[in-house]
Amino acid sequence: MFTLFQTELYKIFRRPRTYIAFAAITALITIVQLGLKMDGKEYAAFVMADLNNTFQIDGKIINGYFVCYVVLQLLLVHVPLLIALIAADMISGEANMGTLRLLLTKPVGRTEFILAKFLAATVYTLLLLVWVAVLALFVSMWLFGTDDMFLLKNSYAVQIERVDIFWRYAGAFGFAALAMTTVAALGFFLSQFAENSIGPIVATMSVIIVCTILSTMSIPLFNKIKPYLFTTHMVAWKEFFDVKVNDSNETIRGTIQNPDKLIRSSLVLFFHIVAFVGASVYVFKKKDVLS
């Protein structure tokens, strides 16, 4: 199976469209960084417009940690599309080229075949997120420097000390990896049902869009199913940047406001990954491969 896994990785990274995702991410992050580098003071003034009369903040609001947070908010909405371009092509692409039957003549079971392909898609997903981390976090730290992190929530503000930030990003990217692997598992599952890549890619994005709408709409009927939708939990990485406060309303270093929510969201996403991959194995073992 390891040899097949290596082969699948080679096939992924020899395709020119694989690098479209890395190029698109590079362009998007560069645009955001350039914009904040040129007009950061104006953006900070806009962010602080309603708070300037309440309290004064010493230090740089626009620093590397803050820029990374802005980038993640913008980018993690679009990364699923880039993941779907590869994950939803893993089986359907082989069927489209007429190589699926040939691959199954090798002395490898169908379960091992599916798992090797999914692991290759997962590695691609993780490498994409590592690239996001390098550009969004480390390059931003180099360009903008570091300082305490100031964030505005819906009804309150959060200030996190500089020494208490980096581990939060490590956790946030780890959680994002789990969320994006869920997207990869969904696209991989849908690739079982088509003989061209367009259908599964469009279907994957359609499912994500519909589920996202259901997750954000406050309607009693939808509220019952929200906890079971993976899109409801994909944004839980933000919980790493919500801290507890003491009686003096000072942030407590090393704390997370709702750790239970993070654990619950992680379990839901992990369940979806297992369900999608398990369903992929089941469907493929029953599938009559004719292409």
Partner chain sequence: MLYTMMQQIIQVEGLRKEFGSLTAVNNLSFSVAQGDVYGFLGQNGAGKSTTIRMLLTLIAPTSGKIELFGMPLSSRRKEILRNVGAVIEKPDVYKYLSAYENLKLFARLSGVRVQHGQLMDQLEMVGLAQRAHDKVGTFSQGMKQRLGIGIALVHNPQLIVLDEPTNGLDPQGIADIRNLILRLSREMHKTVLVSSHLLSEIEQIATKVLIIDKGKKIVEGTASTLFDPAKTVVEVQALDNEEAFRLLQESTWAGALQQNRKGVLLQLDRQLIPQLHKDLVAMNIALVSLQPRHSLEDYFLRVTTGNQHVDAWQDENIVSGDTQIN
Contents of the next structure:
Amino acid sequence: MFTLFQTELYKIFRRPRTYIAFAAITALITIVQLGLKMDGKEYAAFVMADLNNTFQIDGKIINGYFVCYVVLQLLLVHVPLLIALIAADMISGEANMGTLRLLLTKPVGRTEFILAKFLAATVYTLLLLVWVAVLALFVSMWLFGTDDMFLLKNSYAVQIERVDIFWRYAGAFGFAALAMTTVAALGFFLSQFAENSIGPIVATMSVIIVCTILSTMSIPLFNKIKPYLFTTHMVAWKEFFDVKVNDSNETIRGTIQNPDKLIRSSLVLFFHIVAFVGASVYVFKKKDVLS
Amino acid sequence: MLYTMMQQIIQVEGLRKEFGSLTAVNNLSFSVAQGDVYGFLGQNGAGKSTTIRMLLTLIAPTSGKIELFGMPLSSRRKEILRNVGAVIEKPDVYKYLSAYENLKLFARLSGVRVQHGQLMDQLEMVGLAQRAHDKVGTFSQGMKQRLGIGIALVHNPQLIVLDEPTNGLDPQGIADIRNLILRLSREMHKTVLVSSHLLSEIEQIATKVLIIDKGKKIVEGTASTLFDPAKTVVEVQALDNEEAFRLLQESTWAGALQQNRKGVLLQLDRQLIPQLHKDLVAMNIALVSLQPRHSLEDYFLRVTTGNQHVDAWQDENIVSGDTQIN
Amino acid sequence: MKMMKQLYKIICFFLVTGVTVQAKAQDMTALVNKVKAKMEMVNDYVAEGKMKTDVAFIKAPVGKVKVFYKKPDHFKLKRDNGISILPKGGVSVNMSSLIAINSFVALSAGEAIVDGVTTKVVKLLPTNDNSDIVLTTLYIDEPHLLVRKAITTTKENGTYEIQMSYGHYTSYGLPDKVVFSFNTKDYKMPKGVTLEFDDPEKLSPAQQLKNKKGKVEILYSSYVINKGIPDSMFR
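Can I get the form predicted together with the partner chain as well, since the one above is the form predicted on its own?
Shown next: the complete complex, the earlier chain at its head.
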């Protein structure tokens, strides 16, 4: 199993395609950072426009922590597409290349094979997120410094103290890892049903795009199905950036407004992963390799 | 593992595979002994690939039994596959890796740790040592085929399965593969199962031959008898073909007997036909017809060079020997 | 005839009351000036304290703040390494700037009790039309010459109320605690700007009860008075 896993990783990281995602992320984040570095004040003024009517907000609104949040908001919608690029190719790509049949004549179990492949896809996903964390969080912290975070929610604003933020990012990235692994699991599952990689990649992307649209449109009909869509739960990382307040409306350090929402979403995603991977194993074990 | 000369490496019984309503392999039984170069002949779509894939666990049989090295394939898959090397159809490997890297990767997956020297020896053997570190993407079809065989051999397996190894190769490439197979058999004492739709290829290397059509066995035998130009194939039609087959099996004709879909086939010298006729009558077999056919070679020439959907055993208008192998 | 009598009465009433108002206004100006004089003893100060923002739709932590003041109207509030949220016109958190209006009319409006202290209620009307302040009501603790409470109506920033408690720095007229209350406007972020695609969160009942009043509370722990501050601090 370990050998298999190693070989899978080796294959992933020897392919040029793998680095497209890293390059894309680097480009996206750099663009956002550059933009905020040049015009951060304007951006802040634009976002705060409504609030600025009543309040005067002083301090470094555009700081590293805030920039990271903006980047994540923009990026975590697109990272799934990059993950689909690799995950949905894991099996279909081998089928397409013709290597699948060769691999499966080796003395490796099919369950082992599929789990090793999924683990490798997960490692890729996690490394992609680590790369996002390095660029979006650490580079932003270095470029913009750190300060309190001032975030606008739908109906209220939250200010989180500087010392109370880093762990939230650790949690948010942990959650994002779970969410992105769900995407990987979906892509991986779909990957079995085709002998070319384009189909499963496009299918994975389509599922995510459609579900995301359903998740974000506030139409009563859609609202009913929202809780059942995994994309609805994928954005729950934001829950880390909302704090509880005490009776006198002061924020309490180290708290999360809706921890149960976070836990529920984590569980939903976790079960999705288990279901997708379980289904993958089930289907793959029965599969006749005709490629 | 050591096997005596007569040990059966592959034993297949009543193998059947259905894809929906299509029966790709139908009640196929055969066995391959140690040291054989077993030629697996049939036209495209005859069920060769499906059978080979079932032997390699790529496809699950609908029914039937497969044993390799005396072990049931379904329950001892890993153990068996450690001793099998295969090239299935096109020898596809990772194009973004070099020949050396591909070889190393598949050696590891086969469960052996191979030293650098051994890998290079292997590449040397298939004539790729000079290009060891070039990306496979830059290789010609023949080079890929040789690399594929190198990969099949890298873990020193007992049994080597080659599915259409000469497909897409130029004459020199075909000759190279042929020589390699002969070397494997004669010098390295490997058991080789090689499939092809070209009789000419099999004829020159195989010690035993199995011909299948539409998923069914047509004829199985040693190359020397099957391809003996002195022999003729005789088709016997009786009112009860099964009974006829059973009776012949118990008779002195058992050695010449071949099973067929519609009747009973015997391969024998032309001079023996009158004797066969007498014996059939003596056995009280209700004979409908007894027809000498053209030789196996004629049959196979037809299906490999001519139009594919001809069932030679039923076709009366067999084209005579002036057809050529492409 | 009867009508004439009525009219006379009315005129008399106006005359009398008019005079009274004028007389009292004089008094109040003196009082305000006294308070102002007391405040002017402070040329500048740097104060440290804690600031709490209590606005229904803002969740903010209690933060340490530093307040810088220099005569006549320089005022700056800095949060220690953080972001500070102050209502517009937040400068007025400082009492001195209120009184810094030079030309005004001060009218008496009786007495009232603030925090258990009897105070004179003074309506302060700026005579300068360009002043942002339309009206300020001061609740002055006469014996101590302290402003206990002020309600200011401005042209631009609505009405706000400042309530002060005194302790250690009474002699300088500097409060230990300032509570600044103001009306907040409806706040609704357009979607897309925030990129928050989650459900519109419902405010908790506790938050809803607090309606639209916002409060900023500053608790001063120490003042460093008249040690001089460079003007550059306020830029």
